[in-house]
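Below, in structure tokens: the form predicted alone, a single chain.
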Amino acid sequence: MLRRRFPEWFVLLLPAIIVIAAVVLIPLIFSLYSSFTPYKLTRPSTLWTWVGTYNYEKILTDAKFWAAFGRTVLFLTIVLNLELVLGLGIALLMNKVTWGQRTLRTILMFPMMFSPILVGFQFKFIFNDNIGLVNNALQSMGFNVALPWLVDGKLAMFSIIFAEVWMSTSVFAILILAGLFAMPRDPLEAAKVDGCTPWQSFRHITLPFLMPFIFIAMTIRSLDVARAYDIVQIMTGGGPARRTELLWTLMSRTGYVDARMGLANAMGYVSILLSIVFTIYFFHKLSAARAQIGMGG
């Protein structure tokens, strides 16, 4: 009997297929199945009880979930806009540098090289009520007050936003700088000859050309920020009184603290659907921006 031979490409890809199936596909299928069950970590037998869409229906009426969703959208909006403004400003300044630009670009990338967990611990120390660098600096300037940065709800959200922006603004800066390098100089020179002011040249020539790069950065960062967990968990744990609890910290609390893994997985899939909506929106904006400058739809 002739032994069947598999194509060489399949044999070469087989190890990768097995690893992906073991690490990604099987857990994904398991989590999807468990989202239709009342699975609790403390009661493994509940994994085999089918409840249909009960978990998803419960999420739709869960005030805590939608409160966390609202905070996540607010967090996402503030962080993306701050990173865009700061990244654009840094890129425009670096584009004017004629000496040492490579060194500056390398330094600029340092924050994004740090682990989010490390950044969380770093800023947890910086914003510590008693021994934090911020309060010590304020007291050394004559402000005899210790601000509760990680205890007060509004200050805690500000602290998390500050840490997130510090870590990832360089993503916007690097991508926008790449757009500035790719930008043709002829339109700018023509605008200068026609008497356009620097603001008019930026508003009508530079910015439209940079918009595809900006939307690429927004797409990447929106997915990252929507999944924000490490920094929030390290700095505040979702507190005080859930005032900094985002979607992924809520899922963690539901799955591992409350042991309701089926409900937590359902929350995860709802969050994925919401992330897909954001991604589609940014890709539509990207296509429109590309079409505007003649790069194709």
Second form
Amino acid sequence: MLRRRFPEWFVLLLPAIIVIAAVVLIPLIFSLYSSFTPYKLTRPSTLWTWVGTYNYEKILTDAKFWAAFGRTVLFLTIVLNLELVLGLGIALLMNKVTWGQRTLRTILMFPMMFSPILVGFQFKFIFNDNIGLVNNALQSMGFNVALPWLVDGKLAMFSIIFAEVWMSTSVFAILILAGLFAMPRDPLEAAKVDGCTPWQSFRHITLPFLMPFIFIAMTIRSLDVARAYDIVQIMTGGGPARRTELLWTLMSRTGYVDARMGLANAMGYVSILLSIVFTIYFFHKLSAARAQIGMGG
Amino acid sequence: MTEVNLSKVVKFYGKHRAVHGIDLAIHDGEFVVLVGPSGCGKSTTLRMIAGLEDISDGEVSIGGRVVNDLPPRERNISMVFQNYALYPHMTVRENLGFSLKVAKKEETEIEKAVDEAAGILGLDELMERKPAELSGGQRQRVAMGRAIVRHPDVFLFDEPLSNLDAKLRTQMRVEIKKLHQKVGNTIIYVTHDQVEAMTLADRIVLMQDGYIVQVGTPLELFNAPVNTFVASFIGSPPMNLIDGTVSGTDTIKLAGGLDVPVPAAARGQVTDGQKVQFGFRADNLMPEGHAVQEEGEKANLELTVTLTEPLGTETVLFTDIAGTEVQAKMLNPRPVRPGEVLKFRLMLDKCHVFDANTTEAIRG
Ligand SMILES: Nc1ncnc2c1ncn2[C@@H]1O[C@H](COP(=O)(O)OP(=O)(O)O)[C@@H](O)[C@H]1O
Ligand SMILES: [Mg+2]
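The form predicted alone done, now the form predicted in complex with its partner chain:
Now the full complex is given, and it begins with the chain already shown.
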């Protein structure tokens, strides 16, 4: 009998290939397939009905989906920009600190160490309209109000953004701080001698050097925020009346509450496009910024 | 008119005192070189003049204006850094024009000034490149171009040539000197290399451990060093120094038993029994038949050559006087083998005497 001989590298990689296939590839193919079926969790036999692109057509005309899509893009834009501005500010301040910087850096990482679920609960309590910290603080300062933080649509969105920014600004701060540490001192001194004000030095020398670090943070965070689920689910559950509904809360509602898994999977595939677009955009910017400061494309 | 004046300037880094109250007056258009061994406070002094370091005490004035509390941008100086400090994300053209751009000058004016500087330094071909695409010598030139574009009152150079190879260094040295002749500004130049100092300076400021040891023209420092440190720092090879004791008023007994007369300049300044160091340069100890013909008092010595360093027009001979290694020079050299015994002539008029305790020169 002739034994087929596999090349050695293949044999060595086989366990890894099998594991990856089992946990990534098969679910991926399964979910892609099911997005072309009317698959309902409560009626498993629906998995075998092929409906072609029906789910996708349905999504394209679904106002609820597009509302969530637009809200996610808005959420992403506001959160990323806020985190960038705050993170940059924190990093610049930290860079000036000469004493106890190590401790400060560790403290800065604390929010990242909490599970998002806990952060969700924490802010759900803080923003609670009856017993919450914010309203209590407002009242003891003499404002006789009970703002419906998590009930009013706009305020709820604000509260969620606040929680998200609180949790993850340190990603920007840490990466930008790393950039500041890696920054050569000479060009800054040359700029001083060349007549730059501190603002001009920052604008023309420091910022171009930090851009690659900023875009790395942007890429990481855009993938994260586009998947925002835990905090939103805990704090508002997408409510009130879907006014804080983001893509992932909508998907989980469709998939698990309404049990329409085929449709939810189709939504997943459409919304992945969003992440891909952001990633490509930021990577493009990243390599341009790297080339700018002579780090090569 | 742009004089630079330092008066009792002190620099503390924490508790460490890096510069000990130095006084220095630099005239308009003068090329002054701060030289000294590594760590003696040259860069610190220069950076205080530039405004990149705080002045702990004392006063710095540029063009009659006290600048202690002015930021660098208000001092109208340019600085060339040791590792060039070009802006990596800007082209050569942008690097050159940057100072004018932040000063909000007209586009056309910037272009004119940049082209002029590029012309002076031969950068025309490189204008659209980034610093990463330039060789060391080209980067150095851009750094210099960036300094001259602004027409500053004073140029500050901090070891601008020490990252270049020997040949390029010599070449750039000439260019810097030409640049000074062309623009005529005051230049303060820091280096640890005494050859650079000698070749470039109108006046040399020799520093040691945060103090100024001697200020003078290159020839003053070469011919009349104030102490043994200056004597061994300036000139190559360094001055030969031999321990000795004064005997009577006219004779110095060297450690190994050899007697030499007290050089004319020091006569009457020494006392019997004084411990001294007897110094002379290699140029003043030459083998017979290979020496400069010069009038003056001479001493004849027979010495064994231990090592030779042929340099072409001359050979440096290593030998031994009274147990101390000394170097001599041979003009129109012929091959010499180690171990060969030659007759040497020591030019006594050119010799120096230093007090062994204070290391200071004894001179009338
Ligand atoms: N930023 C600094 N912090 C503390 N000490 C410094 C600093 N810069 C220089 N020094 C010290 O000051 C002294 C003079 O340094 P520097 O002026 O750089 O010497 P040079 O340029 O002559 O080689 C040295 O002993 C050096 O260690
Ligand atoms: Mg130095």
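What you see is a predicted model, and the numbers here were worked out from it, not measured in a lab. Rigid core: the largest C-alpha set superposing within 1.5 Å between the two forms. Residue numbers count along the first chain shown, from 1.
Taking the rigid core as fixed, one finds a CA shift for residue 280 smaller than 2 Å between these two forms.
Structural comparison between these two forms after rigid-core fitting shows the C-alpha of residue 14 displaced 4.4 Å.
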